[in-house]
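As structure tokens, one chain now follows by itself in the form predicted alone.
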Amino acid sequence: MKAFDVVVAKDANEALALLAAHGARAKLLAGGTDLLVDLKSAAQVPDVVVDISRATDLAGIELTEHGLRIGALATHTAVMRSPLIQEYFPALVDASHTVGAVQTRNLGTLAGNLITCVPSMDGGPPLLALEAIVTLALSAGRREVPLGEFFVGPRKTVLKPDEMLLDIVIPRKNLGKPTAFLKFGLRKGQALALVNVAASAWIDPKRQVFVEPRIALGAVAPTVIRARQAEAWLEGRPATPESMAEAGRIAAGEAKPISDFRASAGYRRDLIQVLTARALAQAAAQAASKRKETSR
């Protein structure tokens, strides 16, 4: 591995200035759980590593007028411990808890999980099911990108060489939306997902039907995907086991899983069908529990 320079950026503006100066020859370092592995094996080591781990304006988890903001430096452990996320989005706590070992969760960031963009990422499905938006910045300005448009392919996003991710925002309209995350791997801990699924939905209290259902699937296509056909079919349907099972069947048909040494494509389709139905059932159960609490 060739030598490279390390520069510590005190805030986002300084990091963006360094990216503008060095472009593709620079890499950002936050938690480093992915980048440091890449630096040991990558043929093209950057000339400059920009350390943003001390940029306090990129940290924090807070409610804003736009929704719940998760800063780019928020670690998986910070997500798990956040009272706001525990209250509004416990499914994201569940997803962060499945990421690696405790050391990885203490260092690795949720934003880094998205940027690395492996199809089996755990943070992607619940955020996609909640229609999260990422804020991207150049030295010349900012843009907001729906998370589903952020992913391009395996390990590829729309991020430009001189651009950085500032934060992740879950829209205010989805605050408290019942959501569930499920993951199936070959062992209980520190396992890549064979399939992971997140489902969110409101349940109409009078008609007991699904409203704005969202289903996100991981490890079953080149990127994390929405099962849009299943969502469209489920809209307005009764929140029954039969409806959830059919939504799972439709979602399995939308996926494009591969066969590899860990599982066959057919087995993954079976998992999608089962996990989708279970995630929807858990989301519906959360909605029922909230109704009981508010009626007391």
Contents of the next structure:
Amino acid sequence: MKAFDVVVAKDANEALALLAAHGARAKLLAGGTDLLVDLKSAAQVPDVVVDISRATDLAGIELTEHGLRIGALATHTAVMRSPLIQEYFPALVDASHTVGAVQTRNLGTLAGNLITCVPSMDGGPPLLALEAIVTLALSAGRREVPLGEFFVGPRKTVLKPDEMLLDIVIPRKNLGKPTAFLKFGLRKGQALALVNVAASAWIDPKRQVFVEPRIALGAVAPTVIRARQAEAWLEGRPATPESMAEAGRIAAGEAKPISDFRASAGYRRDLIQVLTARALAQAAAQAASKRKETSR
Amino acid sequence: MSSISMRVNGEMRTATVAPETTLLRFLREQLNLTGAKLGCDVGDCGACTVIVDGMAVNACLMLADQADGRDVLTIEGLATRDQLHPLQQAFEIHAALQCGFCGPGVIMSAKALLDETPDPTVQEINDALAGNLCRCTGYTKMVAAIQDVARSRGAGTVKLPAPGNSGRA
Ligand code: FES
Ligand code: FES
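Same protein, different state: after the form predicted alone, show the form predicted together with its partner chain.
Let us now look at the entire complex, which starts with that chain.
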């Protein structure tokens, strides 16, 4: 690696001050699983790497009045082990579990997965299907950005050079919303997604219809996207295999998959169709089993 | 230059490193602990796996600076002068390694697993080894070796066997 300086920031304020001072010449280091790989092959490295990996105020996963807050330093392992996430959002456990392998999950953070912003990220779809909001901070102030607006393109987000992500919040209204995440890769371990899909939905217990279905697709467009036409079509429709299959067909039509050495666009379209229908079915099944639990 | 100090295999080590030095290079080149291997250097192969504060990590993806104040365990920290670690014994008995390049990483991954999950399922063992690439032996014998250790030690952390009862082939 080319030489750079490392400065340790012990909390978010210190990190923000350092970013304000160094601007685009600084980079934040959290999990490092993407940054260090990039720096090793980079022609140009930042002057200063601001190490926030031990900034205690950025760790933590907790319930707040706004919803479930996942701190910027929460690793994939922390997500998988969090009792709160296990209870409210098992789909996030599944997504984090498919990222890399144990060693990279112990280092890499969910927030970093969003910030690196590769189209095949596994953290993106479930968070997008749950309408997560990210809190971004400059030394001058904060803003809250819906995750869908955070992604700009491959490896590009709205984050400014001197801005940092503080936390990811899943809004309170979606606490416990039935959600499923499915990924199809070329291998079971350490593989990038050819397609990944997350679906969240409430099921109206009386009429057995979809309420607020949300479908997010990864690896099939420049960023993770919502399948909004499929969502709109599904709203109020009965939770039947037929309607889920049709939602899958519509979602496949909305995506813009590419052909590459991993898979052809046509194959990816077929995957979207099948995985979307399956994810909806799993979300519906979760809704049904939750109802049983509460009526018991 | 950064000045760092950390516990490595139970001993406090203090050193000065260039800030961009990875933990792996620090261990291998400054502490001469060459057990952890430099394979891919990008987090894919697991040959560099060490345990930091109880967690298996890729030493190639951590700066030495980030390990400042932490507790690092490498393969060199497992055996004593007269006794291999039970995992090392089991790997020998099962012939679970051929060239051995992946071995230190695989064994550290297995150690981290057993420290937390004393009686893992095959699925859990596979998951723990997913980040360790072996191009020689394959994984069947490794899984069997790890199961053996889990079975013989029962619940709790893996302990070194009593002297004279190493069970070495
Ligand atoms: S050398 Fe670190 S994972 Fe390959
Ligand atoms: S024994 Fe040769 S790579 Fe595993």
